[in-house]
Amino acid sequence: MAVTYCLSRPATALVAVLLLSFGSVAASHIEDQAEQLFRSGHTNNWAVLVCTSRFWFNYRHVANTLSVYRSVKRLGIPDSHIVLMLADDMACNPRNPKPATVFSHKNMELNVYGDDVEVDYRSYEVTVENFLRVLTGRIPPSTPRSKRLLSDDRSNILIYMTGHGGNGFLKFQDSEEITNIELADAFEQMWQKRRYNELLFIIDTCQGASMYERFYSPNIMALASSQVGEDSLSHQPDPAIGVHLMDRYTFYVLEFLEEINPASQTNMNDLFQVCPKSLCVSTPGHRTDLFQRDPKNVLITDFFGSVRKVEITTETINLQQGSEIMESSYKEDQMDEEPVEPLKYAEQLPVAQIIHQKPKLKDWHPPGGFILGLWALIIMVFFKTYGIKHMKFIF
């Protein structure tokens, strides 16, 4: 009995070790997943979206833009949080074949514009002031919410804009333009009126690069289409509407960005590589020497995603007080609603599963013109054959 003791104290005292051992590693964990979760240092998300084109051979950069605000909203972000800048409306546009829809793709399965899209700045309010007021909250008081860019200093702000350009400027609608000057003095703005915590500027135009050269705000990333001297070509032309339906950088971006869920963990260093010079023919740049994390250590969901604050507690709470009467009041409201359909924008198939199949077969109808060109034949073959004489026996 005694050496049965002796055995079983050093037995109890191990186990009591990895015991400690099993709990200092689990909590170490939590602190690791906890630490993980903040520290980007952001508690919401918000995305400037702007189109600055007009006119229909300027689709691709309608579509450009909705592409993004889709995958956005798609990650997280709600509309009240998305600022979405249109300077043409293509849905509407007379020589859409198909109204209200626009495609990315010329296959026609994938439609951006989708049932829910909320356009905040429209045609002739898509200007330079406009956008410069959005960015630094100098607007006037009766401006809606939805037209307001309501950030903190804990907001994480992706702003992608898409348009004509050249080294060093943008064009808004063709009217005028906006510098890489007056946009690096908008961005310091933002910081010294703390609103972000973080920014993503993404620019899709010629010699992109050259808009984020005359940036000097800390914590800002610029990624771009183009360099300096190159341009920005479109991708996936279209005959039955005429014109080229994206650009070839955001068509890969998308593309990349339909594999990404709330949950991922890719990292920035996999959006730079998204288009190689292989794909896009023009060379896509990025800064980070502003930004104070590691790009590889910055998730894709924390600008294009969205994050819901959290507070933690301690404290018990009773869910089960009154739960009768929510749950009978609920069923009354359920009873009393009307069915809806269900919204379908988020479940339309992804790019990448269609961005390979073969467009499909269309009725054949013959060209304008035919049948009157036919007629036309036959006339002048029964004339040279049997000539004028014979027409008498037909009427």
Second form
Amino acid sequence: MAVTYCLSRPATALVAVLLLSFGSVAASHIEDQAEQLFRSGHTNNWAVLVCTSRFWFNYRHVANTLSVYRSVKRLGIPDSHIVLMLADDMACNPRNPKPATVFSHKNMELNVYGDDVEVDYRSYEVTVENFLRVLTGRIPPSTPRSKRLLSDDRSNILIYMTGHGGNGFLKFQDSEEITNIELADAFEQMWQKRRYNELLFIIDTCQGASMYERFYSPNIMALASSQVGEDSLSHQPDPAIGVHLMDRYTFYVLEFLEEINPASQTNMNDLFQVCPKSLCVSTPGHRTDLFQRDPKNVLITDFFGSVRKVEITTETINLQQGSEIMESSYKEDQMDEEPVEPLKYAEQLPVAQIIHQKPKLKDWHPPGGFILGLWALIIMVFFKTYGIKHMKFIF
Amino acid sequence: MGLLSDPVRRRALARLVLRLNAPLWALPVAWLERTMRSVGLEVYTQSFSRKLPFPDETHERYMVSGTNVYGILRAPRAASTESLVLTVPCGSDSTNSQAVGLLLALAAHFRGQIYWAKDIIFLVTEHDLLGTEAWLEAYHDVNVTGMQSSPLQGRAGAIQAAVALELSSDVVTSLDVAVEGLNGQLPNLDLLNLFQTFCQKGGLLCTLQGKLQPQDWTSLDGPLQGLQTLLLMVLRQASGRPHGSHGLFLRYRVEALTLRGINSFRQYKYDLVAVGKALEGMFRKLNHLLERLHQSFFLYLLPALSRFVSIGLYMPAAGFLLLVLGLKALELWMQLHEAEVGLEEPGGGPGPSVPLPPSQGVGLASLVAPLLISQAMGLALYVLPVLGQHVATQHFPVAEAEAVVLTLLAIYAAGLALPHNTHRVVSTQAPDRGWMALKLVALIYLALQLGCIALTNFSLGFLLATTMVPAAALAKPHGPRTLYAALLVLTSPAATLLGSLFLWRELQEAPLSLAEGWQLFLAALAQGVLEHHTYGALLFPLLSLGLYPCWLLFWNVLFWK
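If the one shown is the form predicted on its own, what is the structure of the form predicted in complex with the partner chain?
Full complex below, order starting with the chain above.
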């Protein structure tokens, strides 16, 4: 007995060690899985795609927006979760030699208008006011559901804007502008109303980087097609249609997105590399300081696709006795309620620590001694000219 | 002067024509209608008629009646709210025989495309500019010039732009563009830039004012050639004539150009396909427009097709010239004021000067007479030649056009004799102050007129200012009277017209001899009066009712006793 006991001690120790290791491996595997599951923290995807310019010669802006729409839809976001705003109708424009089509590649290779495009805000409805109302949710009750952004705090939102812009503004429809400050404030409103989990903002206009300079809300990642002082250029004119078909940045983003499928593991760092200066002529920029996760851990499909996560549970929930359970748990809560914790939002972020603001440049003042010396000199000269006898009355 | 100047010949010809019962040349209306309809356009015709104030010698016409034919290509998918016009003015002196062919070919080609967002009107007019004026008046439902035109049956919306074509041969060596229009109006510079872009793209040789584009801007040749082109443009704009159909469109704020195909002795010739391609490109670009052309300049001067001088650069020049008049007027005002003060207190010394109503009142009254008489002469110059032509032809062996021109010159010269008569009306108290007051009024009058003219037709204002301002500022009764008189006569409006004709032909490298120049001058006078009556050109009334009386005032000042 003692021998078996003696034999079993190392054996048990070995078994214990093995079990522990298995357990730890299993546990780490489960942890990995759990981490995978809750990696991004979002449960649904929305997209707001805006083309802000009208007129036939801004064909390329509509083609830009429609290409992103096409990719987003292909990767799984349904029309009910896409708010598409097009400021002009290019497909049915009388100047279109190929009616009911909008091409993004010359020689009419790719028609991005398709058969099932659902435009939510069209023509003159695309205004700054409507755009901000969509973002912040302050919409009149009569607005149909397709025109609302019904996101919650577990939504990842893709916002794509294109049109004509400048340093700090984006032009809507030739008559009004939205400034980068307005946009940043709108995003802050969204944050405070818990309307997004993470936001990806892409803008393809001239001097696009100025539009994301002022963001201060957390969990925003921004990409722009050009830096301040640079113009975003268009890609190819089509001689049959007579206008430029796409802008360069979005053209190469479209090419990049055509390679993505819903199972892709491509991450944001690859998106940052799209369209280097040699192809784009302008320098695309991006901003990730407000974003909590590392961009290399962020999948493209986190924003462009709608990948549903499934959580498998082995618990059973008895729904009939649910009311008793509810009541009893409620009573328990009431009894436990004496030490009341102050209520606060989960994950309250210290925003100021996240945003690294540039130190403000103070105006240069001459050193104090200089001013003092100057005044002393003036007083000396005064007394020299008018007589030194006055001095003793001063000092 | 022309075929119709001998009354005997004229009567014989009229009898012959009446016997033939056919016009000398007419537009083949039925054929045009048939052809345009077969191409697929909506075809309409419009008839018009007009009796000119006196027979037009250069175009050999007097009682004009004709028919315009136009076809409308409707935009397939757009509402017919806007349109473009391609027009070919046809006349008996037809420098435009090939253009109709190109027009029909373009119509057939355009009809096969679906990307037109504006209607396109293909217009063929008879009696060139008269027909165009009749069509435009009927299209816009106005009656500005007394033309009797029948109302239009078919319309196509607001005209955004128009191109007029003049081609006299089926191969061209270069395309000349004309921008100056009626009363010196110009189309938006964008339209010219559009033409120039397609010239470059198609490799066509394009000229402005008949001159090639200077290549070398670094040495002196380029700027010198640019200066010549600029001066030609100034002279053409100052004349206020519509240099082609486009000039009449500009009055209705329709941007328009005239393209002339020139067949010279160059070796490299372009066929009409090249011209057609350029036109197709222009029309397609105009089709893309969503608003009227308004982004570029409306007032400019062109030293070359690819360069322009904007109004901000050239207007100060006219401003400075008028400043001379202003300063001279100020000087006279000060002198008059001092003379008053000196009269009041001959003792001198400081003290408040009291205004003198009585002598000032006499001064004003003495001014009214010369003013009224000069203005009456101007009115006579404006009204009498056309009114009195029949009386003149009865008593003198001249044709009506000659009568008009000679009456003009006669009244103009009669004005020179005025100063000897006005003095009988004017009282001679304080003669010195009399002429100074008259000169002051005349200077202000001239400055106002030239200022207003320079704002609407800069070239005319500037040209008249450069010639009239020095003479006007210098005119005074004292000093070398013959010299001042010669200067004033040489810078009178008529002499300016004569001089500018010589300068114009000199710049075009076809200089005139004196006799030719005189004939051209007489023809220009007749054309000026005629164009005022037929198109509403303002050169004739401005010169006769405005500047000539002003000039007479200075003439009065010069011969003040």
